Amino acid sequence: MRDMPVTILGFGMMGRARNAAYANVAKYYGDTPINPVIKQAFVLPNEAESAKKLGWDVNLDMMDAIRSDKSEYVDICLPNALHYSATMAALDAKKHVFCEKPLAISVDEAREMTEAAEARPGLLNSVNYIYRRCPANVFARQIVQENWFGKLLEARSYYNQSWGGPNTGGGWRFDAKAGGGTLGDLGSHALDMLYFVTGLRPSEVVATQVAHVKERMFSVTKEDGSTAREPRKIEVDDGTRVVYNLPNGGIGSLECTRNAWGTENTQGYEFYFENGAIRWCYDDVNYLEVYESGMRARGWRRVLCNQGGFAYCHFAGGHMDGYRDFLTSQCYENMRAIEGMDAIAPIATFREAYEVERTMEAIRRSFRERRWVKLEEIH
């Protein structure tokens, strides 16, 4: 095991997340081949006092922070439109890149920085699709690839939260320069699902979003430096609803929302197929409901799944897993890519997060022409 110096751009809970992370990669797992230890950090000026006490050496000038020889591996950790320069600086500086969702705020930006990645085969790309290392998702994947059910006919998708009411001010995810509204910060992750478990993407979609609130107010700062409130027009979706067409035949739907009382973090899916049916979702992490239509007692099995082959690292059967433990299995399964070893479950490339981006500008596309709109329209 070698240690590899990291550098993490981004002090929000993403950062402080991906912190606790990487000191625990090569205690969950002995057998990494890299230990990644955390180096240098770009911050905001108001958050530096609060990095360093995280053991944190403070960088307040992104650029530099990236190309220093300081590390060789970025974690991009910052709103969605930094994304792509913070990811280009890392791949010209030969560094290798694990980025926050969405990809990019659009799908130019994303083209871009796959074709960037991939002309640098020795260096890392890879996207923080973090639901891929739930292991009832391994399983449910494991459950299509071995055609357990045959041909999947209907799917259906959703991510729902309740923070986005009329009382919440404006910030960067409600910003159409910044981030990508509900569908990219939400949708992104059901769509990658889709994806991830069934191997099928959306062939055709029709859309329509709504901003259940027209006006937030955003904090701004003044040219004296003082700060201000001022209401602000928001052009991002708090809500998005899609039908879709798939190539092998089947339908499906993804919801996503902000505006879902009684929701926090609930997303999941369930997969219809000609001889069974498989369903998941977060709110019961660990299960993946499992339905048999040949069982002569027919009903749905609730499957533990943070045990068996399918599992990522658990320290005794029938302990539950969380989010800090799939975040630290996405930092190892980034380790054993580097070193060129198979992944437990695959990774997200930039070229599967550029698909993801192709998809939800079918989407937005769909809702702004009021029409079906083909994926091969996209590029």
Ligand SMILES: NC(=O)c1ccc[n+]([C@@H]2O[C@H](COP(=O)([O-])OP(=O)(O)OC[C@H]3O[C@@H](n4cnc5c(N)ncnc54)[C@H](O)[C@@H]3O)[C@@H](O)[C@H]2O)c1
Contents of the next structure:
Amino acid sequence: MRDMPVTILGFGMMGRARNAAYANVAKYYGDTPINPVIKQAFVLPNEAESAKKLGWDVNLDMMDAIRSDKSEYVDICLPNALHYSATMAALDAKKHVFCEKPLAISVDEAREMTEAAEARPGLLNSVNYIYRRCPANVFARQIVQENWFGKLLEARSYYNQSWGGPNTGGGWRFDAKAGGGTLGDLGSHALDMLYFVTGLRPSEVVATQVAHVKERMFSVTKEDGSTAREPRKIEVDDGTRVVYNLPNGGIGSLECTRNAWGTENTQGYEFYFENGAIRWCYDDVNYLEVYESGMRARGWRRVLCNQGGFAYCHFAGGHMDGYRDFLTSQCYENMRAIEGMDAIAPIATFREAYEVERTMEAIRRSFRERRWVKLEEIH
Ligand SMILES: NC(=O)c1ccc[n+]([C@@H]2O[C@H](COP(=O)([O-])OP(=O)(O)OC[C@H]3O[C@@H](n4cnc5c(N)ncnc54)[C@H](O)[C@@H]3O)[C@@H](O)[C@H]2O)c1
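Please give the corresponding structure for the form predicted together with this ligand, as opposed to the form predicted alone shown earlier.
Now the complete complex, all chains and molecules, led by this one.
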């Protein structure tokens, strides 16, 4: 087994989460073809001390960290607007790229990133649509691929959180130029999950969006290095609702918000087919619920997907998986992809993440122009 030297960009929630994820790849998966090892990290100056405590070799120059020959693989855990420049520099430097979602803050950037990645077929291009690593979602996908229930008729997806109320200060997630709002943050996951499980993407959308809070206080750094708080107008959505048509004649809906009290990170789907249904909710992440029509004892069956025979299960059945495990499995899949091995469940390529961006652009355009938008209008 050879080592893969990794550079991490960013020391927020996702940057820090990488530490255990990469270290655990070989511990969970003894058959990993490549062992990822964090060799350096770009962090902000005020994060350097904490990053060193994780044992990281810190580099405060982002472009230098990307181009450095200390690594062959760049993992981008930065605010969304930085994904583009970091990816393009990493690909130019012939590095494998694992990028956080959403791929970019515009469909144009996402297309360029995808084309640049596909022009370098020997390099990994992978996006962290992490819920593909939940065994329940892999099972849901299998049910659709094996055509248990016929055509998908109606779909409902949701991804709701509660931290974005009027008293929440501005950060990059509320900045149109840095983040891209709730749709990009949460709705992107739900759109990827629709495709991952059902193989379908909306062909036409109509949407409404809202910014409940028109102005938030942002922390800004002044020239002398001191910080102050200043009000800024909000130009991104706090919540989005979408209705869509599917290319197979079915219909669906999507909701996402950061203003749903009582939901910390509640996401899920309900997919209704001709002869049955499946539903999943992250609050009960290891279970898929399945309904088969025609059963005399009618009712939903709650299937534990964390047991032998299901994807990514390492231990005895019922020893539940969580977010940290999914991230480890994602990093493992990246190593398999670099080695040219088939995925246990497919990774999200830049091309697939670009398709999510196209749908999100159609949703935003629909709201801006107050009309149905066909996906064929967006390139
Ligand atoms: N896949 C998932 O489940 C998931 C979950 C959370 C976040 N994310 C994604 O991960 C990325 C990072 O999110 P996060 O929650 O870790 O964010 P965060 O705000 O916690 O951290 C972002 C980090 O980026 C760096 N950074 C911030 N501003 C910068 C600047 N102006 N210039 C250079 N570097 C800067 C800093 O190291 C900072 O700690 C985002 O793209 C987000 O959408 C994905």
